[in-house]
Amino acid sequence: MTGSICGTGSYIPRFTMDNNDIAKLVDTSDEWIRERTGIIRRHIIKEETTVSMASEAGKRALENAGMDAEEIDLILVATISSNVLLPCTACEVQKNLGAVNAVCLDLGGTACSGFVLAYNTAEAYLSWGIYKTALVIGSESLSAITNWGDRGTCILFGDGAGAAVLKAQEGVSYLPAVHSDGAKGDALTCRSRYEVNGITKKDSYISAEENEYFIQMDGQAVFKFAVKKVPEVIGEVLELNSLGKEDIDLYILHQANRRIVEAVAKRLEEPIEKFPMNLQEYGNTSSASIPILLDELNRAGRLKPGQRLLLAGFGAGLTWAASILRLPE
């Protein structure tokens, strides 16, 4: 058995900030941001929340799959920026959708690798016959944990959610390739604002202006990590499954930076046309980037029956992962 994607959905906040808007906050320019990242604008929450975006993306994925919420056995939500700690985001999605038969789990902490790891988790459950259907969601409100005075990070991030419905079907189940390197985790960090308790620490108040409680990133370290490890993990997952580059129709990479995607394509000696991008519109939406891109490709008619897609994410931990899926015939 394998988990086949049979529906996709996404939700993008209406409010946008382009590079000129960012230039009003920090010392930068549209030209500088475009040249170094490829990003033109990003969408930012106003009334929306991580939960509401996840719920809407999930609803749209179910509609696309032609399924009722009651048919879902498992809901997995990847996020590092939920508006709720308890109950988990997935349980809130279950409530909003009426998916009364679903087991619900959140996966957090790996950030931009989150959706691939959530997909792998769902695939394992489906392959073993534990569940028959899964709703896998990546949803992020990164604007809530972004330091809007730090030009090294505030130019990068946006908000949004994407979702995919997986159904257990007969077919080949591909092995994933997944790695973590905690020793290099300092390259991408964000401390919890809930680390103090007011009982054992005299001053329990944490100012929202304290930088370590926003995303901190060593941009050069993350760039070097990505352009080295992503091609390696792609080669590894192909070898694990006895496939060649010619067997892959599209590479769906985490949408962090145009230069990273182009560098990966060059190292793999694959045409850039096999690496679709939408980061120019959304920026880096962390765990939501891959499912948002999947949904856009699906609704644009670019996903065809029988295609093999290779998903690759890289993020906090540091973590990096790649998985192969085949679209149902």
Second form
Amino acid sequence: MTGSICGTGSYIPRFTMDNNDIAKLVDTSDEWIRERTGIIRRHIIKEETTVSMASEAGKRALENAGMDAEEIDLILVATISSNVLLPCTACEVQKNLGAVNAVCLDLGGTACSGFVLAYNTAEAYLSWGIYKTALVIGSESLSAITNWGDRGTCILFGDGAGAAVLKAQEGVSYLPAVHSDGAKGDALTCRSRYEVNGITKKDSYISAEENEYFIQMDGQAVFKFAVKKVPEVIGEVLELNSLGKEDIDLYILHQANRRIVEAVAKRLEEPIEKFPMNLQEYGNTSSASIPILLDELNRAGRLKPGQRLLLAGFGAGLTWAASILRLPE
Ligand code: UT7
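Moving on from the form predicted alone, kindly provide the form predicted in complex with oxa(dethia)-CoA (UT7) as a structure.
Entire complex below, previous chain first.
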């Protein structure tokens, strides 16, 4: 038994900022951003929220799967940028969709590995027969936690949501490869904005303008980590499942930087055509990047029955993860 993807959806905010718009905020240029990252523009929330984007992406995935919301047993949302702490985003999605029979939970803090970890979690529930259907979502409003005065980070991020519907079906359940290295966590941080403690820190409210309340990143350290660990974890997940590179039709990597994707392809000695990219249009949308890409490929007719996909995410924690899935015949 396995959890097969049988529908996808996404929601992208309409408002965009291209590299020239960013160059009005910080000392950078379209040329520098394109060359170093491959990013051309990113979409930014205006009236949308993490919850509203997650709900719309989920609704579109259900429509694509031809399912009603009541048929969903589990809703899992990966996000680091929920607009509310309580209730969790998954419960808000349940309410908005009318998925009255679903168990709902968020996977917070797993950032750019978030969708792969959420997919693994849902797949494990389905392959053990605990639930029959799951809606797995990655949704991010990174613009709300970005320091728009820091050129090392604000050029990178964008907002959006993607979703996939999984159904328990006969088939092989592949083992995932997942790693965490908390000792390297300082390379990518964002402190809580809710550090005011009514009992012990009454007078110590720290302004949200302070830089540490936004995403802070040692870009070079994260870059080096990604180009080393992503090929390693891809090799590991293939070996774990006794598969070779020739068994993989497409590598769906977290969309952080074109140079990272190209370096991974080169290290694996795989053609770059097997690594679809859309970061030029959306920037890095953290947990949303993989399901947004999946949905684009699906709607463009590039996902075919029986194809094997390899998903790989990497980011804050530090964490990195890879999973293999087979599309239903
Ligand atoms: O989602 C997972 C987490 N995130 C990532 O995967 C991001 C990983 N890191 C990266 O993508 C890259 O490290 C960045 C795109 C963030 C930076 O690219 P880089 O090639 O590593 O640049 P760098 O930090 O080595 O900086 C090179 C030069 C420096 O100038 P000098 O010292 O050589 O004169 C920087 O000051 O470029 C300068 N620089 C910029 N110039 C124009 C740094 N940021 C910018 C900028 N515009 N935005």
